[in-house]
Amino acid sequence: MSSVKVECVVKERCEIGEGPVWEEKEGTLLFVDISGQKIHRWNPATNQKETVATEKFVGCAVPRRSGGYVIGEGRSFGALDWESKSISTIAVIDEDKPNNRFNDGKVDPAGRLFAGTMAMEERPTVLELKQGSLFSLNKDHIVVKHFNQVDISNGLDWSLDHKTFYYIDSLTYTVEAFNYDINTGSISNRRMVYKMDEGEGIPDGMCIDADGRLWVACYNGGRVIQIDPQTGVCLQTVKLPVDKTTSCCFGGRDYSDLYVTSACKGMDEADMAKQPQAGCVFRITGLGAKGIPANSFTG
């Protein structure tokens, strides 16, 4: 087993760092600060970070094949032009639920953006339950609602053969799977593939590796875990020096670096003194696992 190393690479804190995406062309890491209302782009080669501010809480930002990004901001899918820092609305969702906002999102292998909603939190993980839904934005900008009754819509990814969609509704403490139809973007046959162990924390963001195993960031668990969705077994646990680990993605030249975002929102001064790196971004190397390139939105 290679020696696993955890290092803090983006030292400026996010309130709620989330949604990391590796941008292969630029060699940059894209991630958001949800309640800080910022989208960041960090270059590990130069250690330079660029930022665009948003008007509302921003749950996710993903690259767009035609340039720029598509974001989930407040209750809107939006298009972001990075150079001009301008955001235009593509579609509005949850119009009957003004207290909702987008959370995590990811692009499927056919170029659709899947993203879910949740109620605004009173404080971390304290919110009105069953208010969220899972949506997808197609390239023609038509929005599909897949299901509702979600507490905190979170991590999502697709199996390597594109036939399974993996999904996390955080407060169920499970990772679930659905049959996936890549042609239509429809999902069916919901089932549980992993139940969190006592002490592992709350399942948050997630990504898949090149062997088809899932990596799950565990909020309030201070770790990422690697699970085998076929057997429902935890294969590996990597501890981090912060409790509120939020999401992860593979990146770097050969996709062998695991980037992990974290949060500090809701922590008091005593907590922050114990965990001064809360809200920073970490890089884990030596895992013996590799990721796969991120998909871009095609519309």
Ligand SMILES: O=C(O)[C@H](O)[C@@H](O)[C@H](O)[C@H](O)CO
Given for the second form:
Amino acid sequence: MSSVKVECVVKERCEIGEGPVWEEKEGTLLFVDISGQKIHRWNPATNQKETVATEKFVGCAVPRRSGGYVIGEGRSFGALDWESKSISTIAVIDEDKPNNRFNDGKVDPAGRLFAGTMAMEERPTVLELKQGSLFSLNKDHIVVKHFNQVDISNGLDWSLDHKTFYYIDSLTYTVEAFNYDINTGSISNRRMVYKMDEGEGIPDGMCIDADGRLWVACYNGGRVIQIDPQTGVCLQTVKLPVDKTTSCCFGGRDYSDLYVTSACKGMDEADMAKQPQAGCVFRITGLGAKGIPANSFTG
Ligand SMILES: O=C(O)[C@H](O)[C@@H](O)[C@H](O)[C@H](O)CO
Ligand SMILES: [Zn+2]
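Show the same protein again, this time as the form predicted together with the named molecule rather than the form predicted on its own.
Now the complete complex, all chains and molecules, led by this one.
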């Protein structure tokens, strides 16, 4: 008796739509177009979209408690003032790796921003491997490097009890978990919790739901999957009309809508004709699952 519905809601295409975040106060969806070098804020009630352009590839943008946003742009953490559209640098990372850039990021339940890096792609998924690292930025703007040797640093989130950190390095085709110390922001005891099935594609962005299950957007898989990180079982698959599904977050009233971003970069004209909505943002309703509010960066 499923009434799952998938709608295309933001019809303007992104090259690489990514990093959706629901902002409860405004009822808006924030997301980035990584290689399109844009940060978008879309209001589903009015269908209005505001955009700020960035100078470099922008991997993530997250709300900041003191106002504005913190972003991962190029190899810098930056502070974005939305009204003036101005960006100032907070910290520079990977100084020994000029070909790197930030990718996905998210704020932990204590207000630290975690974001990872990767080498610039020649084309989707083709890049120098093992160049990326996972970083965090704390409220005092101190940067911690947690580990290196990452191919494509991607989805991340925390368990509901804040004791586990979930992480995706896309080209491992797995979802991993670490023990998480919320007091110090340190991680330990890396292990695998889910291995992608044949045909599921490449794990990309993810978010946790209110039951502690993970929703993973599958790049080149045209779907989001719900997995149980306790058992390693895929509980649900929802297919979308585009292959390059990149990330997801819950939002809307009661956090019962799942917003999914997508990409079209690397597709040729024939691919685009087959998937005219590639790069758009989708909303999935009727899942019977709910999300939790996003955290804001403290500091
Ligand atoms: O969206 C991202 O996270 C990356 O920046 C993209 O480039 C793709 O995901 C990648 O190519 C496949 O994992
Ligand atoms: Zn991603």
